[in-house]
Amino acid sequence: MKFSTLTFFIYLTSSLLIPAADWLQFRGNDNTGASTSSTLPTSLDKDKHIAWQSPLPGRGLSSPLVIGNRVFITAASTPDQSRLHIICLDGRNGSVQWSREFWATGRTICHDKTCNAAPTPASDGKHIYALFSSNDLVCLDLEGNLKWFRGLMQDYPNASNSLGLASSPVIADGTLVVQIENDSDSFAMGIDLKNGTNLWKIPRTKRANWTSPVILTGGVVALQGSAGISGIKAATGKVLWTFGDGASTIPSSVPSKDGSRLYVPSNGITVIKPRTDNNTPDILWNQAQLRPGTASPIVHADKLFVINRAGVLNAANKETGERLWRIRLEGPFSSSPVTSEHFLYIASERKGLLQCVDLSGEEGKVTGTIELGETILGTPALSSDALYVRSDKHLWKISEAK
């Protein structure tokens, strides 16, 4: 009996010392949308797998961030969306640990479907860097203390569009990379994490664009836009290479796990491999049939997955682009899929239908759904044991029953 008690105690304390997997920016730390967790629910039973739901003070399309046992989310409230919220919740029970509010200094007008809290924040594990469509950029530490605030429209008053901005910043090589593209004053910036000042600023194509930067290897970030996609050095802003055959302005590219290849929504899907000896990347293949809708593509194991405008999930060989199978999901989709182990998770826009798809067989199979009953436009976030989904009114934690 003493041995059993001691064994249980050692198991319990050692398991508590294992840190939870963090989710530090849009589609995870490496922008792939993939997690290695094997403890997420796959049958998705509403009575068993909703651990908690916490009300939010305003709308948002941003994804949650997960750092240890804390979950961070942004929102915008008031009729003109001029009140900006950054909220920290306890991941264990959904209680609010702290909430900070700011007045927007830039333009808050957005299309009815989107809102001011559209970009997903980024974190270096010590601070939260939250960008809003009003081009207000806020840096807080993990306790909610303000480190710096910058209203980018005070410096660049034409950097906006009537539909709203949505590009999410990323942190690469110790630099916060922000992509702000519109029909007037388009640019990308490298921002000092310590004080919010410019490290560099480069012009971009003057056309509205809602895609987000993607981290590659060697401190390189890929910037996607209507003209194509460019690889830049995150620390300096130097353009290293350019693919100039056009690209989507809504779904973002997705890198391979090692960051050496980039799957670009261009003429369907075009896969490029950047080279170091010149400014033109190698084109590995193109498949016009793999045309994504709003959701960004995702790479998992040996396959590429693309959801088209009709809500059809297409699986293709990631090395050749050959389509292997396809199944229809219940859409429409504004959020992008994420994966864990060999399962894919995606939330539909209407009714908030969270769907889980088993990717391990000869064709995909839906293994479970949960209807959350609220509009979902944001992409889920994953931790080691939970899926966090934000709707128009709530943040939800989906996990196995404890």
The other form holds:
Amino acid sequence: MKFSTLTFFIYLTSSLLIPAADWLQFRGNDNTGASTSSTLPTSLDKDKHIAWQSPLPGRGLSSPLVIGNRVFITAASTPDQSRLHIICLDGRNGSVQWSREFWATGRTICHDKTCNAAPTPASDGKHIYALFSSNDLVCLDLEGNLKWFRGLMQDYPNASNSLGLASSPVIADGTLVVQIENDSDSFAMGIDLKNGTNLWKIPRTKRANWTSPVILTGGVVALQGSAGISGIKAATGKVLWTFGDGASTIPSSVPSKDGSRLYVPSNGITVIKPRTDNNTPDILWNQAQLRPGTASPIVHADKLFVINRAGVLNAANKETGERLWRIRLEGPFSSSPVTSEHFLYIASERKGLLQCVDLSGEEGKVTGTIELGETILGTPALSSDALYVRSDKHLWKISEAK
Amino acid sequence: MMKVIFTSIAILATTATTHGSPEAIKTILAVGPEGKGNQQAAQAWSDLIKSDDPDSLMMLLAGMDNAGPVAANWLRSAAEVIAANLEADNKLSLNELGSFLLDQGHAPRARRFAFELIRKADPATAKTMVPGLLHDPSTELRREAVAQLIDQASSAATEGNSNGAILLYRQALGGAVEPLQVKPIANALKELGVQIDLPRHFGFLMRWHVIGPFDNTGRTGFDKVYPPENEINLEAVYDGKGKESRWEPLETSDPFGKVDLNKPLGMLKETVGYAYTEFESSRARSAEIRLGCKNAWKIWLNGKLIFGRDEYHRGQKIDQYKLPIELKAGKNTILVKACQNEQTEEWTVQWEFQLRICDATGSAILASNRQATPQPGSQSRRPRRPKN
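Okay, that was the form predicted on its own. Show me the form predicted in complex with the partner chain next.
What follows is the entire complex, opening with the chain shown before.
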């Protein structure tokens, strides 16, 4: 067996070993926000579908992770948000299995709306890699044992944003890819999963940026920023290609399910297809009227969905960008939507109104809502039979069966 | 079989010597920048948490006295696991933890950790200890004591006991170092007819000399060295951006010490301004410069660059930046460079900073020759040297 074939085989089998029901990073294992689950509740009845709610020790915008029967979540507490929390709960009943606290080693200053626990952690299924806005990066195993700790602001004192950082790390090709972009010391880095040391570090545009890396095929990760978007080799940090027409610094791009194309919030939405020869990516289409607000776009079946600043959910043909239908949801939204087999879920900011939209018909239709009554800024996580939604104060499990 | 036995003995021997051992703590204290020593620290951490000895916990807490921010987190995390195990086995020694808490020579964060363990095990005792923490070196411990007094003062005010409320608020203010607590106390006292000198309480520097504008087109001025970075001559005149630049005095009466460069220099864009002051310290001592600024900035203390940051208009808060410094006895010079960029939005008008000098808790350190706080509407005077 040739080395490249062996590498591919290992990659394939390791991918297959991760249960499909797990939700390992921001917008799921492949950053698409999509699940094929067909057993999630759609009528959303508060009395029937809240399986449990568990109090959290602090605020957070990070999404939960789901690994087997366990749910992991980060939070930040104390008035200056200097206390960092990583909590493991039993997904079956919401009981806390273990909780670890750390002291922030970097600046914790944020805009009042966001907080130190803004980035979603990432997992390889065996460890939790939790990043905070203070640039503290913690690796724990699933039992809560500390494996390594990095204070990135201790190493790079100007790597911060006075409004707070929010980019979520991803794991690709055995590397933790972290994007620390701000007006001053701006960079991306690949971190060794084993010991937290730098595998590579590359400079990035000096401009505040809250978007997250997106995994594409072939060990490539797309890094979005104000200048555009670049494809980099996750293992080495080598820049393979660049799309330089500018891009949003808040909503992140979303990849197609096969990772071959990327829907970029750039001049509305621009769809790019990276080339195998690593030249400038092909632009498949651009639709200026599809303008995402804070929520990142999402692809489902043959459509692309974009929620604009007014809280209107726009459906478009994912091959052409043609606008198909739109419905007004109850916003505003800071979190991003996720989808199950036929439904889209999103939670509004102020009332914590979880909304379910049927995507299977000619037009979208809201099939149910639950008002959770607390500020929700984080994107939900999905398992095979449940949604996990976090607010400033609680983590909820929403499922068909209590 | 013999090989298995020998191996087991070797493992046990290794384990016995490393549980809670100074060697394991030393390994953790050796973690360095960019993840250096993480692997060894993880092994040491794994060894440490196996201990069920209360002394191990105290050793870890004491270890934090010499720990940097990253190593302190390793130790804290191990201490957290050991404490949970000791608590489950009913072996947590509150006496030991109490002694540790009361010894202000230990690291403030470690003492706070000890307090939280005491509070979890014995909330009533912890509550009775809180008033004694009002002037504690740990900001987090002080916060508890201040909060308790604020609650009591608020209750007194609600009951119509204004004099009692004033006394309690003033007592709270005596320990309050964080804006989140100082501001509501000052507001409550104002409602009760008592004015607080907030600049003095925080230690904001209110009297400066400023000069500008110099050019910052294309944000290039941040790295350019203009004459004030080479010499402080308050009588000098330099070529500025479009006009001559000369030093002029500027007093601020802002309650939170905001020094607004737009006032003396004009509502300009793509410009650099400097502010200079002198701070008389009664003795050589460790201190902090705490800065709030939404413009790019640099700070020099006694001619030495302390830190700089080229971020524009991403928000400003009191104590946004905490910069450890060493004050020398007598005169200390402070030079601030503040850069304004090209943005034209309404929220990019500010060209200002607020700077205070305090100790590590946030308690003001006042210059030995500090003058009275300027009052709103007072005229700027031109002191021979700006002294705070």
